[in-house]
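Below, in structure tokens: the form predicted on its own, a single chain.
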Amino acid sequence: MALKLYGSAMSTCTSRVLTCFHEKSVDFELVPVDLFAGEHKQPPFLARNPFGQIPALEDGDLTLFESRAITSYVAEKFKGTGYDLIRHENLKEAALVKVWMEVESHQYNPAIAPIVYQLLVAPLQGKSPDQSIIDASVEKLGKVLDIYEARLTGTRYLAGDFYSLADLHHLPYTYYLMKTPAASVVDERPHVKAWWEDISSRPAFKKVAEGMKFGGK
């Protein structure tokens, strides 16, 4: 039975899931959900997430939520297929992976996601980007970039030479951050630069971003 994820191909949580699907090249079905209609809100949506945020997955009788919960457990679950994203026969090298996918999600995301809420999301709503909010989390995204370019002078991806978890949970932030005036954070640092072409290059991220039109961009 095919993995079955609600979510909007746009969303970044929706997308770091299927960029995982992809790597791992399990067979799965995305069931749209409808965020301009509310359709997350509502209770058949709810019964999956009752925090009504996407995505949700079901996998026979177990239903997940929270993004990087879901690519662990697929990543885990289907460990002997496609790439091995979370180093399972390594342990060294997997609690490595651990490590940086809690600096994304602590460090990085919080820093980046108000920068592209406020330049892509906020005009979609009708609302006017508010620079003083942008202008803090440009800095603070860039503090976190020095050690992200630091860390990268000496490998090649976050966890080691090897690609992981830790690297395919900052794509869609990323993928939309590279779209705006605000990627010269990413760009003035050579190494994070290098890294990001690098990851962003992969065959099954390239699928998902086909998706990832927010706002026609």
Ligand code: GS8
Second form
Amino acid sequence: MALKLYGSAMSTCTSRVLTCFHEKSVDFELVPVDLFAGEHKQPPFLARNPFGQIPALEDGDLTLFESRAITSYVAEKFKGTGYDLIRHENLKEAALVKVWMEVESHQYNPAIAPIVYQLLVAPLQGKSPDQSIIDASVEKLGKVLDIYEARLTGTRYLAGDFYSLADLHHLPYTYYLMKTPAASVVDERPHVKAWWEDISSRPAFKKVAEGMKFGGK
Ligand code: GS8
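Switch from the form predicted on its own to the form predicted together with the ligand and print that structure.
The complete assembly is shown below, putting the previous chain first.
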């Protein structure tokens, strides 16, 4: 039975899971959830994620939410097929993948998400971007990326010389960031830029990016 993902192709957290599906070459069905109609706050969706946020996964009688927990489950369940995203045969490499997944979640995401929200989402909601939030977040993201620049001087990818779930988790938000003037925060750092060009050109993500459109951009 195919995995069922409830979400929206344009959403960053849904795209994170879709990219993982493509890397693993697993069968899935994307069940659209209409955020603009507030479907994610209605009882049928709340039964899948009581926090009312997309995406949610159904695999038989198992229901999961939180995109990073979903990708970890999929990468583990299908460790024998497709690209190995978690280095399951090497304990030390697997631990480094987990370290850099935590970094994305706790350092990178809190800095980048407000920039994408202010520059791409707020205008769609008829609000003007708040420049003070953008400036503070760009500064915060720059400090995180200074650490990435140093790290990527020694290794090709974040966890080592292998692409992993740690890199994959960065794709959706960075993809949207690169469509804004704040892209300079990546462009100014040569190793970060080369890493971005490398990970965003993988066929699995290119397929997903085709569906990532915010207001036609
Ligand atoms: C965040 C989910 C989330 O923010 C995860 O799955 O990784 N930590 C969770 N989902 C957003 C769309 S992300 O582009 C969402 O559902 N927003 C609508 C809302 O919060 O009402």
